[in-house]
Structure formats: C-alpha cells, structure tokens
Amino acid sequence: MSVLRPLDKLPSLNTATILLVGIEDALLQQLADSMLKEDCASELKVHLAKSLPLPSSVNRPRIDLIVFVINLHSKYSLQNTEESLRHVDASFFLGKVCFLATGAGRESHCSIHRHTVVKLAHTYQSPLLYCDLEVEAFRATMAQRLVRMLQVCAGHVPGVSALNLLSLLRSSEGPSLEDM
C-alpha cells in the first residue's frame, strides 16, 4: 500500500484514465457508465475505488484525474475521503484532483454541512463540483464535464494543461473562504 503518484506510470497513447473514489457503489457505477457513453477522441478508462490506497498488486494504468465523490447524506463518506487523501501525492493536487459533492438538493437530509466540504476543497486547493447523481440529466451533464476535464488532465487538449484548468476553475468559483 503506497502513495498514489501522478507520474509513477508511463502514459498510454490516446488513453485517458479517471479514478472515481467514493463509498456509493451504485452512483459511481452510474456515473462511470454515463462517462463511457460520452463522445471522446481518446480511449476512456474509468476505475472505481471505495477508498485509497489502491492495492499494489493490481496492474493499473497511469491515473490522469482523481475524483473524490462525497455524499452529503453520509458522514462516513466524508471520513472515507479524508482518510483516502493521505494516500495521494501532493503533486496530484496541481490540477489532477477534484471533489464532487452529491446530495445537496435535499439539504434537510444532509449530515454534512456544505461549508465543511468547501473547506476541504479549499484546504487541498482543488475544485469542488456539486451534482445530484441520482438525477440522470444532472449525472449526464456532470459526466460530460468530467470527460472534458479528464481530456485536459491527460494532455489531450493542445495548449491547456491541468494547472491551467485548475486556475480557470478556481477563478470561476464564488467568494473565497476568507470572505465567508
């Protein structure tokens, strides 16, 4: 069991790999299926994991983007994400990690306050996306967005790097944490 590093594997030609990390197996699988339906010039590979670290015995490709899916209805989901983050190398946070919060539509059922997730994303200098993955139209839109982010992170979009994308996403966010 080791720390996940972005450059520990050689890239495959025309292949982009995303790792979805979260405790909601069914939602992750539905999101993965939606992503695989998207039109992509690259070969798209989607890997699912409940938590990190990944088993070292598994022969896996280089991971271009990690998405931590946090269900706002489950404190265990947040705890699992926080524990998994310890197994990610700091260089991944240069545009190759994002957080996806789901379940924000039914705020009365939330166990985790949105501010907690905003603070987590701010701490790791990573984008935070919101989407109710249980609604298919929203899931399809998020899948489309993640595929586009993945193409950038894999280096398949000329003139745009993962760090450029991170900068763009951060500048389009709302007020900073200090302003709140």
The other form holds:
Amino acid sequence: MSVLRPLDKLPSLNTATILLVGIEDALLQQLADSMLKEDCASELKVHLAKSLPLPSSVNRPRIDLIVFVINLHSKYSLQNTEESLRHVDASFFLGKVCFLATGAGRESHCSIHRHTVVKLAHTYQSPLLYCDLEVEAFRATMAQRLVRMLQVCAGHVPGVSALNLLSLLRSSEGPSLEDM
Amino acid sequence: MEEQPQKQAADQPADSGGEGGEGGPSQVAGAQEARSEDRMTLLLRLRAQTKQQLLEYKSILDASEEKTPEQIIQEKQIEAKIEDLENEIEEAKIAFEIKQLAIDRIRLSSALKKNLEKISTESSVLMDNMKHLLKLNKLVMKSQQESWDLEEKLLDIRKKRLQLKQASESKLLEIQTEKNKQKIDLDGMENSERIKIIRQNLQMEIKITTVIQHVFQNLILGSKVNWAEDPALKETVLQLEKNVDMI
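Next up, the form predicted in complex with the partner chain, please; the one we just looked at was the form predicted on its own.
Below, the chain from earlier opens the complete complex, with every other chain and molecule after it.
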C-alpha cells in the first residue's frame, strides 16, 4: 500500500501505535525509548521509519498517530518530510498527524527558518511541537506529551477524540502576514 | 525503510493495595481479590475504549456520507469554509459546556432542596458558605460602584480639559489674526506717499547739514588756527568722521 490510511484496519485491544518519521535514527530511537519508559495504562507500540511509503511486506497494526520529526539544522530533513507527506491519506490529518521540530535551541546551526515549519504545519492544519530532542529532560517531557496525545488519538480516553484535541491544540497565531 | 517495532506491555495495576497488608491465611484470598479487581478495572477500561473507538468510526461513517462537491473550489474559499466549520465546532462545544453547567446547577439545587430540612439554620458549613458569598457579593458591588464613580470623575476632568484646550485654541487664533492685521498695516504704511515725502525732506536736510559742516571745517583749516588744542574746534573738524547719512 502506498498511502497510509487511518482506518483501514481494526484497532487491536488496549494497544496504541505511534509512527515516528524522521531521518535521524539515533534521535528517533532515543525518543522511542523515552516514550516506552512512560507510565501508560495501555500497551504502546512505537514504529520508526526514515520515510514513507512504508513497505507493505510487514504486517503492522493500525497506526494511531504519525509524528514527523523535522530537524531544523538540515534542509534534507524538511525535504524528506514533504515527500513523505504525499503518501499519507487526507483523513489522517484530522488530528492524527503531528509535526515535531527539533534543534531550535542552537540558533546558529539552524538552516531552516522557523516560519517555514510554521507554514507547513498551518497548511496541513496539524499541531507543531518544538523540542530539543538531544536534551534528556526535554525529551522526557515531550515523550510524556506524545504518549497522552497517542492515547487520545487511539480512542483510549473517553470523551476526547483526536479531532477534539486538534481544535484544542490549535494555536491562535498562524504564519505572520509578511511571510504568506 | 522500516525498523523492527518494539513492544512493551506496561499494564499498570489499578489497585494493588490488596496485596500489601493482609494477614497469613487471608493473603491468598486477598491476592485473588486484587486480581479480580484488576480484571474488573481492565474490563471497564476496555469497555470505555471500545465505546470511544466505535464512536469515532460512526462519526467517520456519518462524515463520509456527506456529498463532496465535484467542482474545483478556490483555495481561498476552502480556507474560508474551513474557518467557518471550525467556528461551528467551537460554538457547538461552548453550547455543550453551557448545557453541562446548567445541568450541574440544577442537580446542585435539587440536592440542596432535598437536604434543606436536615440542615439547622444556625451552624453549618453551608450557611457559613452562603454568608461568606453574600459578604463577597456586597464587596464586589461596592467596589464596582466605586470604580464607576471614579470613571465618571475621570470623564468629567477629561471634558474640562477638552474645553480648556478649545478655549486656548480660539485665543491663539485671535492673537494670530491680530498679528497678521498689524503686519499688513505696517506693510501698507511703508508704501504710503507721506513717508516718501518725509524721507525726501530728510535727505535734503542731511545734505544741507553736511555742506554746512564742510564749510565750518574748511573755515577752521583755512584760518590756520591750532585746532588741536581747543576741544570745541577739534570736535568740529573731526566731525568729518561721523557720516551723517547713516542715521
């Protein structure tokens, strides 16, 4: 299958699956480890991928949340993300996709301007989170946040749906007028 | 390229208190009880999950039954539509919250009504709370009244300031017009005939005076008198330095 669809499989009981897409394996691995260390009542499954489309040979469960990790230090990361976004079905963007921008702490190394990712997130109507994945404390906090988001997107939190969460996370500032 | 997925079962037992402090023979029974309680909580949690997921699937089904428009709509219009729909969602949420609030209030008031005969009117936490509420409300009203009065005063002072400013503006305008009039008069006077005649007379007189002075000087010089010794004569001779024209 070349396009990821959110609901083409039935959910497995008490399981929530997250897919992390990014070019830096070490960072993704560390984030995955932090997430698995978190206390969570449901079973967590973390899939890592460099880019989409995913090979169809592997039997994988229904994916509840996709996180695109963009490293602000490398333009290739942004390019990779944009190409992978083409393989995601439109119904995924109703709250089940999230962008994570890392590396904003070291301003001098950033080759992608912050407004580019803001515009990208605004185009796809998805939340944008900032985190320096190399710092342990920030990574743990972000892992906690992602675990909560994943629980909501998998339907494990009664009364809150992914779309609900999306409208809650909507930030009041879009990309500023001079950049549009 | 995909890497191997990692699994971890992190089932947290919701109630592990039963295993801790039981005595000897009842420990096994206590452990069994705790496990069945865990199973109960697990089942209840799974039930809530399945309900939520069913709700999500149902809502997606409902959404996909809507007819999608076939013609190509401009991007701006799509964005405007998205904003409208988002506003609708927000309004629906707010309405729901308000209704929830109203229901809670109704429940609270009915519970109060039921318990009212049991409560003694002298001393109870409820009466204390009510009295405190009344006191706070009075304070709030008083401070609102005070702030309203202060705002009124501020408004009056601003009005007066505005009036003063307007009065000063009109006064300055008057001064300016007066000055302009004066200037015009002065300019007018410059070119009048009388001044010309007076000026001509003045020139004439100056010439006559100069000639008379020169005559006196030449008389004194011609008479070969030592004019440097007598101050009056000295003054007459040296008046040549003073140019009478420059008055």
